[in-house]
Each structure stands twice: as structure tokens, then as C-alpha cells.
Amino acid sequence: MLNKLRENWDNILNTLRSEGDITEVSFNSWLKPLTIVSVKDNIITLGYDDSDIGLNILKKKYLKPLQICINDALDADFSVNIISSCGKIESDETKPIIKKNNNSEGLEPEYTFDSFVIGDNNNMAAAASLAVAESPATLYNPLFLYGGPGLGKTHLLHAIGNFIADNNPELKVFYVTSETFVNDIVSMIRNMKDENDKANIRNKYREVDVLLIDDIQFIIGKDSSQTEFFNAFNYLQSHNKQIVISSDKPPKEMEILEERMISRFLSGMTIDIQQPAYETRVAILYKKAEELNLNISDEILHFIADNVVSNVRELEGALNKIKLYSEFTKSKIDIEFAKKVLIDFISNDKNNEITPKFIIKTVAEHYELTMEEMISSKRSKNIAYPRQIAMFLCRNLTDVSFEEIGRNLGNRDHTTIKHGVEKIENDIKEDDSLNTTIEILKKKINPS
């Protein structure tokens, strides 16, 4: 009977996929990794190469239909058992096409489960995220993902949203950053004319089926925002709506977070994402090079993986910089070219040196400005205000003088820099939204 099962195994899985209307990504993540272990005493034992999360999903969602398909194929009556074995999920599924969904908001379609590289540092988070995407508000609610910047939390939040939008278009999915959430609450308080205005903002976050909120740590300490989020959280959870949250640290380590919020966050599944190991960094670089259609040698990819160790965002940034410089200078990409292009990049990653130039660049990227605009003489508010924020951060995060900050911002005099710093200092006291933005920028500049 063992041989017969092996001969029919592919047909059994394909039948289950077809009759169960199982998506390609779900099939490759849960069913394809299954292996036949043994057939003994009317019990078929299958092995699954991953975490307890995967086993739990298989047993809850797929065990009974799998047993029916097996018994139909073998024309017999077997019980099926699934056990854990060593290994990792490996998926070679085709990237799904994200359908237009008017019920989704804030999602980036390029962030999918297929484009997420799985390694030992994030396989638990990836499995739990896919489980939530397959069965919203069923298994893990809330799902709380935490870890340092650039490790893939945002990618997974978008992947969950895109999967649900693609496969359950009737569900309303909303991705939002905590910065946007705080801005909405500040706007509600400032512009509220009557209770209808307040209700409009509140309903924005309550009339959804799936709420994905990124970097929740930035609402901590902002009383109005924290209260509104707590109320929205309770409302959604009591109405069986899915909540997914990301943060830079676990709930218990979030300073001045109310105990009632900690207990809510811990009521679901809390999973950390760690820095990628060397093998995972190499895999990420190979995938990114393929996406960029970048012809680059293994030697260069391994050089980057050896030297850029902090996070996924830095790895991808290294390849983007090589591609850009190669196209601009029409240079051949070899190891010497890569070392020259990435000398500052790698130095910053290793030494984490915070300089005025690095701060100005970070602020420019946050506001989608160029360095040329930041140091220019342009005085339009969309440029001048971020420039003043850069002045403030340079003064607060480094020991350099007003004169040195001015030199890095287009040779401005020290009185201009002093005025910019003082303006932001005063604005922070009155503007919760600006305070949140400053905290986000500080975290981008110095993740430690």
C-alpha cells in the first residue's frame, strides 16, 4: 500500500487543490512540503518540514479533506497523522497577480508572500502571516510582529493585505502607519465641529474587516491617539475582525504602554523577526538581483552579504546603488567597482556613524526630496520645513556646531540654523503629529 500511495501522491494533492479551491501560494506553503513517512496498521503518517504553526494549520484546515482524498485514491479506509520533521518551507510558486480591489486601501502590490524570502530568522512570522491571510480572524487575532527596522515586518503586513484582497475581495482591508493614524486623530481634534466629524474618523478605522497597522510604538505616550486606538481595537476584535500590528519591540518592553493594551496585544500571537543569517542574506540578494534584472557575479553578492548585515532594506539598497551607478557611469559591474561604489554604504552599516550628511539624506528620503533640494535656496514650505527638521535632528543627534550644520545644508549661516532648530523645538510642543514624525526619523537614523 505504501508504493500505491507514493504512485498516487501527486494526483492526491492536485485533486485536493482543485476540489478545495486552494490558492497556489497556500498549496506550496502547506501541502507541497508534506512527505510520506509510513503506512502501518491503517494509519498513514505524513511529515511536515517546519514549525508548530504549520502543523497546527495543516491539522485544523487540511487534515480531513486530505484524508478523504487519500482514501478515495486508495479505495481504502485509513487514518492520517501529520508529524513534524526537520527542514524549512521552500516555495517555487509563480508570483500571484494582485487584482484591483476597491475594498483595499494603502496596500503596495509588489509586497507579496512570493517576494518575501524565508529564512530561519523569519519563518515563524511568515507562516503565521500566511495563516492569517488564509483565514482572517480565525487563528491568530491579533497577530503582533516585532523586530528591528528593515527586517520585513512591513512587507508581511502588505503581503497579508494583498493576499486577502486577491482572494476575498468582499473584505475591506486597510493598511496604515501609526504616523498616519496619529495625524488623523490630531486632525479630528483640531477640526471637530460636531460629533459627526468625530464619528467619520472613528468609522474609518472601525468599518474594516482587516486592519494592518505598522510601527505601533509611535502612538505610545500620545494619550488621545492611544485611547482611540484602544477603542478601535476593542471594537474590531469584538466584531471578529482581523488585526495585525507591527512594532520594533515586544509589548512588554514598550515603555509607558498601558497594561490593558499589553494584555490585548498578548491575547493573540506575538512573533519576533530577527536579523537575517548569512545564507538568508545571500538568498535575498539573489532574488533582488533577479527582480532588478541585474547581471552580477556571485562574488559580488557574497561580498555584500559579508559586509551588510543589519537588515533587508540595507541589502536591497546596496544592489540599487550598484545598478544606478553602473547605468549612470556606463561601467562594468565587477568586484572592484562594487567595493568602490559601496565604500560609504558598508562603512555606515558597520560603524553606524551618525553624521549631518546622513541625517539630511534620511530626512530627504522620508519627505521624498532630493539632496539637491535640501541644500538648495528654495523656500517653498514642502522643502523649507523638512530642511528645518534636518537642522533640528543634526543639532540633537550630533555634537557638531551650527556652522558645521550650515555647511552641510548649502553653506547657510549659523543664525539660519539656530532659527530652524528653535522653530522645530517650539512646534514639537504643540504638534503631536510632528512629534511622531521626529520619533520615526530618529529611529530611522539610529535603529539601535
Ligand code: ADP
Given for the second form:
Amino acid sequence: MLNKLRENWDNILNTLRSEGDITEVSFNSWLKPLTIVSVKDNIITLGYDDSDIGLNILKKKYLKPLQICINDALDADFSVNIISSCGKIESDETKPIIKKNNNSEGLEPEYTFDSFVIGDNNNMAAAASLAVAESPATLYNPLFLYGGPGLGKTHLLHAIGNFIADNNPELKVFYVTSETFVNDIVSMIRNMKDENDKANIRNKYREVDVLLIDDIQFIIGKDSSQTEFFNAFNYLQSHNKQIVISSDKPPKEMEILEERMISRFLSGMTIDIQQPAYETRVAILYKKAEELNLNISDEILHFIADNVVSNVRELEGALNKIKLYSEFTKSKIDIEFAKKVLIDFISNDKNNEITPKFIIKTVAEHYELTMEEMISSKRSKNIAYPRQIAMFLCRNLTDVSFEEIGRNLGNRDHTTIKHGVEKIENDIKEDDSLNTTIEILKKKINPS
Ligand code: ADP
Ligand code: MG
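Alternate state requested, the form predicted in complex with the ligand (shown: the form predicted alone):
In what comes next, the whole complex appears, and the chain from above leads the way.
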């Protein structure tokens, strides 16, 4: 949710600005300086780092409209709270910790080493990550982590970043997905003529002390991004800056990767993360249940560990689903209930065949939406658009009919599906970043 809020943040402010008829100067003084501090439970906490006057004005005048715009954009129901980010906490109900400094970008505060469960499958990766976080650019550079989906690569990248932000706040840390990277490069190429813009984007990736780049496999094969990345990489490495890379495969198996890049990657440390064994799955479930405040018996946790085997994201998903359903139906969580709720889940875990359902699920995960939202009748853009992308991908990657796609998407009729598919077909022609997203989604659905 935090990432989603960040992605939508500029839009939210712009909507507020135009709908609230807010002048330039008010906008620049009160709204623009707001920062996102945390998203926890149902509360979004924003920080304002200036005078008390500003804080009062914000609270009196802008809090409600902000809350409305945020909830509209996210299609959610958060209450919003603004605190002084000079360190003073304004409200007693929530005590968020402001720990990020202005030097770090893109970090999710909840992904830390503390919240990472170590097992035989990931202890090397965790140890190397911690070593890098403790002494950036001295031990392993680059650190290259690889493994299948949902096994904790992203978590470890953020953990490294958060650790450095806490302990070495003067270092500039930048977490970026390769999707964002590609989009930046595409926009750089578009602005070919504007040397300033070009330099800005280029510098964004060079003026850092620690670059954490996630899912590098999505850059591979895109010539201009690959070259640009290689240049940034060389620049950083030769200036003694830390680079951490994650990927779904080891460098040697990335066929389209240039030889020179493979050898550069291998010059650091390459470590894999495997699937967790039974005991580790149980340990992770205990930890996650605790984090979710979920009162759940050992029997059920063992049942989940027995049946959900492929990755940690699925384990988490199983717990979330139990929690959601029990709240929704006000049922007690016993083993019968868990078995019923997880039926789909468990059979799903075992096949990754390319079906409409699998495609919809992959799109949902990409946009941090739930399956329920995808098939719901909600039509806010942040759900409706991913839903149309799912329609398009179902049409392109399987040979099922519009009717069948509609059945998988909450019983929509075939004209709705046809319209959605055509909409994306048209948008792709104009929108480079949509194009990148579609390519990445295709790779997520069919990685081979
Ligand atoms: P990947 O990037 O490898 O696809 P993620 O890092 O996104 O996987 O992990 C998926 C989810 O599982 C995240 O919510 C993450 O916090 C959780 N997770 C993965 N490994 C662990 C672990 N060892 N301990 C605790 N949580 C984990
Ligand atoms: Mg990841």
C-alpha cells in the first residue's frame, strides 16, 4: 500500500489542487512539503517539516480534503493524520517512528532484517546482505541475489537499504525496480533533445552511494536500458559505491546478457535463495500471524505449511485470506474453516499453468490488488485499468473466448471484455510505460 500511495502521490496532490482551487503559493507552502511517513492499519501518517503554523493550517483546512482525495485514488478507507516531522508527535493515537532521512528513496520501512526469518534456504543471502549493509562497498560489490518469486529478494534489498538509512544516514540509498529504471531510460531517450533532462535522469542513478536494483531480469534484452544500466553500474563500481542486484536467475543463465556484464556481475558475490523447508515455513507463519495479530492454532499453521510449499508470498497470502474471511463472515478460525477458505489457494499453489485465473492473479499482485478487487464491480481507475490489462493479457496469452475471460473476471459480459482488450491495444500504441509494464507482466506470467 505504501508503494501504491507513493506512486499516486503526485496525482493525489494535483487532484486536490485543481478540485480545491488551491493557489500556487498555498499549494507550495502547505501541500507540496508533505511527506509520507507511514501506512499502518487504517491510518496514513503524513509528515510536515516546517512551522507549527503550517501544521495547524494543514489540519484545519486540508486534512479532510486530503483524506477524500487519497481514499478516492486508492479506493480505500484510510484515516489521515499529519504530524510534525521535526520529530514531535502530534497525535497520541498513533506513534509512527520517523526514521527515514532525505537521503533514502523508495524504501519500504517494514521490510527489515528483524522481520526476516532465517532458515537453511536463505541464511547465506541474509548474512551477505547484512554484511553489505554494515559495510557498504567494502566486501561484496555487487551483491547479486537470485531466486524464484516470493522468496524474499525484495525484502532483503529493502532491509539493506533500511539498515543503512538508520545507521549511516549520510549515505544516499536508492531502491528501484527495473521497471522504473526502464521507464526512466525510455523517457530519457524521448527527451533526447533536452540535454538537461537527460543529465538529470542519468545523474539520478549515479549520485547515490547505494543502488538497490530489483528484478534485473526485466531489463535484459532491452538494448538501450541494458547499456545505460551497464554504464551506471561501471560508474558506481569504479567510484566505490555499493550495488545490490536481484534477479530470478543467476547471471550465467541470463542468455541475452552480454558477456562483459556477466563477468562484472560475477566479480562480486552471487547467492541464491531457495524454497523454505517445512520448519522454516512454520517459523515464517508464526512470525506473520503475530504481525497480523491473528489468533490461530498450531494445527492450522502446520496445515498451511504442509500445503503451501512454493514460496513465502503464498504463505502470507494464505494467512491474509483466513484473516479477511473470518472478519468478513465473523467466523471463528478453526481447522474446518481454514480448509474451506484455502481450497483454491492450495490447488493453485501446485500449478502455474497459464490460465486466465493465473494471469489475473499475477496482474493483481503486480498492482498490489486483491483477487476480490479484480473481480469486484468497483470501477475506480486504479482497479479498472489493471483489470483491463488482465483482459488484454488473457486474450493475448491464452486462446479462451471473451465469454470465458468475462466469467473469470466476476461474470462480466463479452462486450465489456472486448472493449477492455481494445482499450489496452490502443493505449499501448501511445504509452511507452504501459508497453514496458505489459512486457514485464508477460515475463512474470511466463518467465522462461
Ligand atoms: P521476491 O522479491 O523474492 O519475489 P519478496 O521479498 O517480495 O519476494 O517476498 C514476498 C513476501 O514474503 C514479502 O511480503 C516478504 O516480506 C515475505 N518474505 C519472504 N521471505 C521472508 C522471510 N524469510 N521472512 C519473512 N518474510 C519473508
Ligand atoms: Mg521481488
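Residue numbers count along the first chain shown, from 1. The structure presented is a predicted model; accordingly, all values stated were derived computationally and were not measured. In this text, rigid core is short for the largest set of C-alphas that superpose within 1.5 Å between two forms.
The rigid-core alignment places the CA of residue 372 2 Å or more apart between these two forms. Comparing the forms between these two forms, the C-alpha position of residue 361 differs by 2 angstroms or more, with the core used for superposition.
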